[in-house]
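Only one chain is shown below, in structure tokens, and it's the form predicted on its own.
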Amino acid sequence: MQIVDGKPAGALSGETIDIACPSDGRVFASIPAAADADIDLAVAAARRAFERFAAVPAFERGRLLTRLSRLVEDNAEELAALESRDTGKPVRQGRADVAAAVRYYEFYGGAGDKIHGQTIPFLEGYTALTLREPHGVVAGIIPWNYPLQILARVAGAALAMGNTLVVKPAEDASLTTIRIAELALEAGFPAGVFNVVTGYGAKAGAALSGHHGVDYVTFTGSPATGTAIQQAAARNNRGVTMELGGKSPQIVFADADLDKALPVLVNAVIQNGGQTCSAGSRVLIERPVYERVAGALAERFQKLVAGPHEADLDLGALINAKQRDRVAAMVAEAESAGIKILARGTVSREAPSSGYYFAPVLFGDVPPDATIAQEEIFGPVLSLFPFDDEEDAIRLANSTDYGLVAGIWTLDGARQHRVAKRVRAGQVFVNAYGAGGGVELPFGGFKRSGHGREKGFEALYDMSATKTIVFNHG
């Protein structure tokens, strides 16, 4: 059931959607399938809790999220297999999702009183200042891979700069994020704070993000998903926060510490079946230890295996039919192309022929110009490309339309310095690569991948809008 002003709600037109799980593809739920009235109801109850919601003290609002954080803390196990079912994705990636959850509400628990104004040097006879208010009601499109990480780092920051909120998440992985609201309402948020309608996002999604009692908006999706989100909140004249995936590289030199690089330089690409706008999905390699790269690679990916969420082993099911078939045929176009594959892992045996699989796959020596070169895949494909020096190094991991996350592998400080200044992403890794643990580090992209930041203090001033005060007084 949807959550609309503190109570459970179906569709009004009594419409509902099957839920299956990727692992074997059968229904195990259903959700209601929302449309223009039943988000006219969830933006009504959002504005009439807004104005005594922003009145709360924000240090009260931050206890109402922190009491939040315990619950999910508690009711962890519940919650990693209710995720894990939804999505398909392993059990243990289940149980890290919650826990970075339950960080989030954390974290924006103590973070709401810590945001001030300023106060501006101005004429003679005046003062200046500045306040940080609440946009009002927010409207948060949360995607299917990471339901309960997503909608923490979105509803953590909106709640609280004292927003209210109405959530659509997505078709294929809504169970969390209804739990999630009943969770809220148990904490002592007040009726209307935290709303979640459910449905399709060409119904629903288009339905809220067009909405004229919306004052904000968050994405977090495909580039044309988020264009469409975009120009519907325009005519609103409404802001927007949009995170719209990547082609991520890793830039791996020849001094690089190997052994550290390669099981990151894997997990970053098969991670949520790669079904992540962060995936490492790019790995650049200097020439000189480019075919040793290469072939420890190849020996990794030999070895991963798919299968279903409950078996916990290297990566699940992809999130459905359509998604699973893309990938492969993205991988299939590559291969008529010639593109050399230099593995292939495996789907378990024990995995149901129903369910969405598709085994991960290793690329070498690709084009930059190839369509998996140059688009996202999302799911657990890695391209290698070879690179002559630095100049090239740069070139080739500027040379997509995206720039959300980049990794950089090398010993040489000065190097780092200024490769990680000249890549152009919203979060560069030395030595390291992840986006998903940093609750306090801004994350957003650079070009095709977005604009607006989220996580940190920066989603705070996303989430609010700047009032300048001046006081004539003689």
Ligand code: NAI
Contents of the next structure:
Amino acid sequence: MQIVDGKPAGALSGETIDIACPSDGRVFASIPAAADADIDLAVAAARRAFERFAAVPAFERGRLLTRLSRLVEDNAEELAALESRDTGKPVRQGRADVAAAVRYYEFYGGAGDKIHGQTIPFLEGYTALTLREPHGVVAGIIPWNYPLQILARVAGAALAMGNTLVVKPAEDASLTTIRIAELALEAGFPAGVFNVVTGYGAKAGAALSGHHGVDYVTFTGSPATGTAIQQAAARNNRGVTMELGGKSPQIVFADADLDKALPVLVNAVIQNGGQTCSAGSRVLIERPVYERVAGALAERFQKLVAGPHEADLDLGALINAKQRDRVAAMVAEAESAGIKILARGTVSREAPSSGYYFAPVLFGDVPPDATIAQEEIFGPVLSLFPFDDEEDAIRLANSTDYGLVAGIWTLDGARQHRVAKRVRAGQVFVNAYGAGGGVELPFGGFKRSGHGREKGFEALYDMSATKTIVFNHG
Ligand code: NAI
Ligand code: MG
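Any chance you could show the form predicted in complex with this ligand after that form predicted on its own?
Following is the full complex, with the preceding chain placed first.
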């Protein structure tokens, strides 16, 4: 059921979408398939709720979010199991996602009353000041890879600033979003503040992002859909935050602590089956250690096993057959172009053949202009590239149209600073990698990776607008 104006709601048409578990492809639930009229109702509910919610003192909105964080924590096992079943991710990852969601609601529960305006020196006889005001109704279009986490970063920041919400989760992973909206009601959020509509992107998502009653749109997903959403929002000249994925490099210099780097390099692309916007999908390796690092990675890739979410192996199934086929097609294209596969993982024997599994693949010596070097694969596929020196590394790192995250592995302190400044990415990690945690850290892209920033205090600025007030008391 959707949650509209504080109540469960089907689609007005009565239409539903079957929900299958990626681990076995079997249908286990259904969700309403919303269309324009359903979106109208949800946006109207959010509009009605807005004036009153914006007038709730910031610290009280914070308390509601803090209460929600406790309820998410109290229901952690149920939420982790539901997320794993809906997305095919190992239960361990489902638990990590719940823990991150708890932190987001907790962080924004404590942050919203700490955003201050300014007083500005102005003409004699005048006082000028600024307020941060909510946009109004925020539309959040959420992808299927980390629904609990991405919903929490959107809802936490939007609600902390006094916006009301209409959220459209992905048709492939809507179940935990519905559950969180129920918990938000239990936490005490007034009816109409946190609405959830479910349905297909091209119908429900398109209707929501182009709705005249929406004041701001935030989206995480593919660049192509980001373009469609921006065009829809542009019809009403509404602002947007876009988080559109990446082709994030990890740069390994010859002096790096390889024992520390290797497990992180593997995890950065295997976590969630590689279906992570910040996946470290390119590893650039300085020539003197190229063979050694490639060999060590190959050894690890060979041992990686994909299997059912309950089995909690290295990775689960991919989200659906289309995604599995997309990944398989990109790998096949690279193979037929002569790019060398250094290692392949396996699919567990206990994995049902009706599930959407794809065994990890490691490519070596990838030409920088190959499709797999330039395009987001969103699967467990890692590409290795040798480089000659620092200049070459930076050129390669910046050679795609994306710029979300980068990792730098070197013990040379001056080089850490030089490279971190020159890599075009919204987040740079030095001798570390990972954006999934770190709710405090501003996150977002350059270039095709999008614009606007989520997470941390920065998100509170995206989720509000500055109002300047000038008093003439001369
Ligand atoms: P998508 O970007 O189309 O879907 C994400 C969300 O957008 C879903 O909620 C979907 O219902 C909605 N949507 C789709 N079309 C829409 C439209 N016209 N208007 C409004 N909302 C719309 O991603 P998709 O097709 O599921 O996956 C394709 C590729 O996108 C993946 O292989 C991956 O490369 C990328 N992707 C990146 C994500 C990230 O975190 N950066 C997340 C999901 C996908
Ligand atoms: Mg699902």
